[in-house]
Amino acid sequence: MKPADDKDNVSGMGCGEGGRNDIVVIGGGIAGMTASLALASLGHKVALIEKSDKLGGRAGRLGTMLPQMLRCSEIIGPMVFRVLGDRNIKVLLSSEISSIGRDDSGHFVEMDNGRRETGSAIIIATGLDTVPAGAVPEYGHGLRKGVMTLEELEERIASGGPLSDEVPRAIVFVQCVGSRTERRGVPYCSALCCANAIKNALLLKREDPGRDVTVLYIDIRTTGKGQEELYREARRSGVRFIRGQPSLVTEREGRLLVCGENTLLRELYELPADLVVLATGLRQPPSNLLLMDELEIAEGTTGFPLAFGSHTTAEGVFLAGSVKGPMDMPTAERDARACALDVHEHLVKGPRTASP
């Protein structure tokens, strides 16, 4: 089916009054795009509100996907495709929301532009951001020619641009980034950060096998259907795998140095490179807080709402995704599916009568 041009479909370009719907779904990730999706297939009337000026979310700007290595966007394409195409699906794209709640007329959500759109229920699925790598300034992401962090890698590789001037001979990934640590940055691991570095360095690898690739870790987390694999192909290709962090990233003779200590040997390391990727973590941005503190949802000690499945302590209000915590597209998907039926459920027999 060819979907509607996107002045019939997508409205979020206007302002003024908006309509009432089954469902607010906030962010056009794939989590949002997933539930989305699932309730218009059950008949639901579904408003889509994403804050960029297209959907796709923080997945719609990267490479490849785990752990079948496709790239992203042939996941994400069609997917935006059945969405723009769906007539029980409203896309407001652009939309910053201004204020959200609950008033006579259900959940309301209104947005920067004047547009109100009101549902029997919300989903927020509006994922995570990056944790600055400047949190962790002697890494030099920003002042060293070089240094980048790996989503500006993905973002390069799946654009078709260059990694850097020249093709880099010799790349060092550092893992955990502003995760794992109370003072700068997040006190929790972000979960995707070691098979996406694994993932990426295997690409590298698989491009030109005399490149040089190391991973410098504290420990390697593959938790994720396929990643053990993943990480196994990527040692055999001679992806070289060192236990310790680096204190400093400095520069010698026109090159990049990484300095450190192998805590498995006990000795201290100096890798020269071309290329350094900062593996960073994943927290709630401060729009997260305020959605959690406008709806009065309850939130964990770790900054991510408490929720029961996809319920959370707000009634009719569900999370989708890796606003819950990180997780990787597959998995967000999975939890996407799920929330819809909960909302439908939700929907069809009303609110609970007891706590989740």
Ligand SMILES: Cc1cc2nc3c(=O)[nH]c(=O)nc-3n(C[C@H](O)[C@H](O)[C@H](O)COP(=O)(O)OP(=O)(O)OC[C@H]3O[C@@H](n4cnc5c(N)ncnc54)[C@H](O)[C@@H]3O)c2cc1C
Second form
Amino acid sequence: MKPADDKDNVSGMGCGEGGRNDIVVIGGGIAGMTASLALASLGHKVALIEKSDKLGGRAGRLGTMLPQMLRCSEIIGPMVFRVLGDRNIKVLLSSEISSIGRDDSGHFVEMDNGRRETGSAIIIATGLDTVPAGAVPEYGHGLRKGVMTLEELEERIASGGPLSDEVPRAIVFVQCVGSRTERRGVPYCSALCCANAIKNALLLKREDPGRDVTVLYIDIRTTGKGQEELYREARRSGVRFIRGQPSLVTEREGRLLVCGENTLLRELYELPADLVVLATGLRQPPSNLLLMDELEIAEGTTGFPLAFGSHTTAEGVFLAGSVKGPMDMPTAERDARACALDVHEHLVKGPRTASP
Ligand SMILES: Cc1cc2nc3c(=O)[nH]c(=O)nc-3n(C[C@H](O)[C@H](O)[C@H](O)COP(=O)(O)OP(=O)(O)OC[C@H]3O[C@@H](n4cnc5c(N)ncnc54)[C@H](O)[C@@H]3O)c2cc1C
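Next, give the form predicted together with the ligand, keeping in mind that what was shown is the form predicted alone.
After this comes the whole thing, all chains and molecules, with the earlier chain placed first.
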């Protein structure tokens, strides 16, 4: 296996050269890697462009994966190893796209380091973003110590670092922060947050059953495989679920205080907490909007690109994984395999007219 070159962050065939490929894949998360591996196994030459300095995407930074509760690194690590070792895949790390489009040579991607890659098809697998927690300022993210997002909690658990200065005894999860709102975030359900909060609530409770763990929700939506069972297990283990988002996270006597209304019992609550975890919504990253613009891809109703399976409204441009909208890892992987098949068909048989 040839590791990524430290100097120019390129690995795989044709290292160090810009050049002609069959496909250019943008985004080295689980979807981009899966599509690259599938196409490489069919004999196609792939250039995989990743803006950060490592492959793996969001899943590479998470701790424990639902529903099997496996370490994410156990799933991502071997996949990264296979990608870096595949002779048909050229990996370009730390590569910011400066220009993307179509000319006589097909699709081209130019990067700020001066490289240019071309291909007969492009796959966009750039994932999604979280709504900034500052969208709901009364929850005090960035202002009050002990208030963090669900993603920040996952990253701390994954890195094995302490969750806070003191060992947290009382932890409150707040759901739908910047989700299902017309004014301060995105209007749709972000689909993953309920199960993710439950997963982490359960892990914290398992680690120390004496902990006071509460989830504040609008509705609990656990539709994925194994998620309802996890929800049941969390309730059995003593995680408390209260319907009603808080109106304020404040401080009293040196501790956080979460205030709101239990909308089932019609009672006000005040919950002292050492840690408040905000499950922020998921949205199309602003940088994707730029890509969509340059590639002339139409936008769907939720701001994500309009997709017909993997096809977009631009010929030869395909989508894989959560760039289409919130989805878990197994779904992103399946979606990327389906995308690879569509791209293979496009390369072998030529373009097909996109149909709704
Ligand atoms: C807090 C949280 C917890 C989660 N927990 C679970 C779980 O337990 N189980 C589960 O199945 N799923 C979970 N998920 C969902 C999981 O993270 C996604 O399903 C998965 O990451 C989707 O993979 P992807 O490749 O589509 O996108 P990503 O993982 O986001 O990868 C996209 C990649 O594209 C790169 N990129 C973006 N823009 C560009 C650009 N312009 N140029 C080059 N590269 C670019 C990014 O750097 C990134 O590496 C969780 C999500 C969150 C937010």
